[in-house]
Structure formats: C-alpha cells, structure tokens
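Starting off, we have a lone chain in the form predicted alone, written out as structure tokens.
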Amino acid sequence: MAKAEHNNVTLGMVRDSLIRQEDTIVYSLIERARFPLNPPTYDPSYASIPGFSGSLLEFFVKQTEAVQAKAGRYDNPEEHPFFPDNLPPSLVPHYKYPEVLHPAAMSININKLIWDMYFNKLLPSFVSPGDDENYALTAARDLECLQAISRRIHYGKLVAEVKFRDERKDYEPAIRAQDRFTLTNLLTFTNVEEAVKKRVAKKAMTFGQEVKLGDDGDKGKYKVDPAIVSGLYADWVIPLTKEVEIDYLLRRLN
C-alpha cells in the first residue's frame, strides 16, 4: 500500500491513485500497440524450451515472476503474480508494509480472469493482425499491461476498506447478511464510473495522438482507439474491482 499510517489512509488518497494508475494502463496498451499481434508468442509449439511446456509468454511471465519474487515484489499487497505457485521466497531485506487490509485479502487474485480477458477479448481488438517476430519484446509488452491491469483492479480491496471505514453501519449488515446485491449498490456510484470512463478515453486521445509537425493529415489517428481504452474499464476494469470489492467485504467480519 501507499505510505501511509493505518489511519491516514483516505479514499482521496485512493483516488489520486487510481487516477494515476489510469495512465500506467494507457501508456502500456499504446506500447503493446507498437507490435502487431505476433501470434507465435502464444502458441506452445513455437518456443520448444527445454524442460517447460507452454507458450514464450507463459514461460517469460513465470521467469520474469520468479525473479521479482526474489527481489520482493510480491511482499507487497499491492501486487499479485499471475502463476503464484511455487514462487521462489524474497531474498531481500522484508520491508514491513503498513497493515491496512484485513487478512483476509491475502486469499483474493482473480488474475485468471484477467489473464483470459486480456488475450481473448482485449488483445484482438487493439493491435493489428500480423507477425514482425518480435516475440520475446510482444511478451515483455504484454505483461507490462497484465499487470498494471491486475494492479488497478486489485486496488479495489483497498477501495472497500476505505469505504467500509468510512460508513461501517452501511455495510456491517450487508456483510453479515451476505448480501452481495445490497453491497453492489453501496459501491456503485454511476456518476463516478462515467467520468472514469470519459476520462481514459481522453488520456488515451491525449497520449495516443499521432504527431507530425507542419501535417494535420493524422489528425484525429490514435495509436490505441480511445473507445477501446473506455471499454477495457466499462467492461472489465470496473466490474472486476467490483467484485474484488465484494469478495473482500464478504470476508471483512471474519
């Protein structure tokens, strides 16, 4: 979590959060945009690897995992790795975190989710068909956007925590109750979900532009399809933090 002491922690420090966390996810779908879909990548025939079944990219997300387990990265509640199984322990001094989450959500990664919705929904619809062979900087790109992805949707638990502080009588009953129809609209505020999604939409004109001195002739081309960056939240972004919400507050009383 940010830096910040146990009860420091406001949801206008999550929100500047968020906000920034919007242009990590829109830079790194503008540089995944750079390589076309380069389909090999993917495909477990292809890398032939000594002693590893898989893709190249599934076995350049586990090495690249294992090295930033050893080097700390997932002490951090924060991140949450893709194949957390068997990864090597940290072998850097443990920095000790400020324990603002209930244990609780030490239990929640919903990266297979994301995993499948970022290779079979998101990926085909912003970068183009085709192969350049450039396979192993395609996986560096890719998991650059899996896991600012994973990151902004993840955050959600530090999002009901905050809110759970904030107006405990509001939602002790529905935890109690288990009442995830009850705890779905106590999260929901459209008015916000709609000025996230204008607002990615406009980082993405803003950063995604095609500039060409003295030629107006691209103007109006984006290197990552503003809608598209609007969808990725509308669809998945959104709905899945919502559900890391609720499965967090479900576990908030125990």
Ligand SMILES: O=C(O)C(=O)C[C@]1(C(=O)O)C=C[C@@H](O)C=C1
The other form holds:
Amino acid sequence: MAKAEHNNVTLGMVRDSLIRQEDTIVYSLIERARFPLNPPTYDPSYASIPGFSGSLLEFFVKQTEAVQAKAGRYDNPEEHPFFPDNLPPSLVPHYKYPEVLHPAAMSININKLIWDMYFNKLLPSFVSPGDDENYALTAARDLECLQAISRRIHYGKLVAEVKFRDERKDYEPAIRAQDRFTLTNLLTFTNVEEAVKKRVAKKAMTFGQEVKLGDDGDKGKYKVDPAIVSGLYADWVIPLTKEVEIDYLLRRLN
Ligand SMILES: O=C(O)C(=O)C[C@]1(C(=O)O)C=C[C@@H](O)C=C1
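I would like to compare: after the form predicted alone, may I see the structure of the form predicted together with the named molecule?
Starting with the chain above, the whole complex follows.
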C-alpha cells in the first residue's frame, strides 16, 4: 500500500493490498520451483564460509538483511527481518511513516514460525527433489518467497487495526477480557477466506501455465501445483495472519 494511503485506510483497501500480494507470493513460488531442492544450500557443513558458521542460506539471508537494513527497509512497519538481532541501523534519511498502528505492533514478529513452516513443510511439497548446484540462486529465491509470505502475514496488524477502528465497541470488551475465542470469531469472515483460497489456486493456474503459440500447449500442467498454493493459504497464510491479528488486538489497549 502506498505510504500516503495509510491515514484513511479502509478494510477494502487493506484487502486490495492482500489480493495484490497474492500475485507476488504465487510468482515467487513459481520462481523458486525452477530449481530443485538443492540440499547443500541448507547444509552448514557444505558452506564452510570463513568467519561464519551456518548454512549458505543463513549467510545469504543475514547478509542481505544487513544491506537492506542499511538501505532503510526495516524502517517500514510492513517489513520484518528474519534475523532481527544485530541488524545495522539505517543509513538513509528517515522517512516518517504515518503512525497508523499501536506501538505494541513493533513487538510482534512471527518470522521464526514462518521460517520453520517454509523450510520444513512448504518447500519440500512444491520443488522437485535433486541438486543442480545453483545454490546462490536457490537461496535468493527462497528469501523472496519468505519475504513475500512474511509481509502478507504481518499485514494482519493493519487488518486488525482497521477492524478495531470500525467495530471498536465489539472489540474492546473482548480485548479487556483477553478473550482469544471471541476475538477470533469477530475477525473471521469465512466467505472471504474461501474466496482467497479459490483465487490463489486460479492465479497459480493462470501465472503458472505453459504459454505456447500455435497449439494448446501442456493443458493442465502448472509450474506450481495450484492445490499446493491454496493449501499453503488454507493451512498457513490465513491462520498465521489471524494469529498476528489476535496478537495485535490483545495488545491494542495497552
Ligand atoms: O480479510 C480479512 O478480513 C482478513 O482478516 C484476512 C483473512 C486472510 O488471511 O485472508 C483472515 C481472516 C478472515 O477470516 C478473512 C481473511
């Protein structure tokens, strides 16, 4: 969402942004699926980088996040690093982002959970097994997937803020009672969730089809299985977005 739009943000605008972010997530999965699993990317004993203990992936993510932190990426409240400890400060002029969220939002970062889900559950389900030795590109594509998924899930903070402002009298008692169950019911729109799952599967079909001239191409063959993309949303993206919404709301009156 553009910076200026934050002041009068509506649920419709927030949902439009979530819809646009679906494109980024689906494309990033398609790009990662160009490479097989490439296990050495994740193997600390393969990397043996002087002065660094960890996998090539960790090295790549930490170094990239350090550069991006210096360039101001994490000044933006929509961005969350995977390795927040010891990040260098921003070196660029500070843009004063409109303060839309409650300050407690700063303390919410569930990237550890997202990292574990991505590498343990999601990745093995949509890439082919094997090794083509493109480890640096593999790490770069993984980070793009992680960042896109993380941005979407942490957008739950803004979704929750807008819902809170729209229905303050319903949310306040549940927040005071720290009642997760009622908060979950208040913020859940089953029809919206069903539409999201269907739409991302359709995007995976549309963006991931082989485009050929002259014949019908490989009908029904997709670069990433649409069922895996809708499963990612059903099992992880939507539940974790709701988790962020609840974590945020529980702190909203602090
Ligand atoms: O659109 C909303 O209202 C959201 O809170 C986002 C979202 C989602 O993750 O897509 C999560 C919970 C709602 O039940 C519907 C959809």
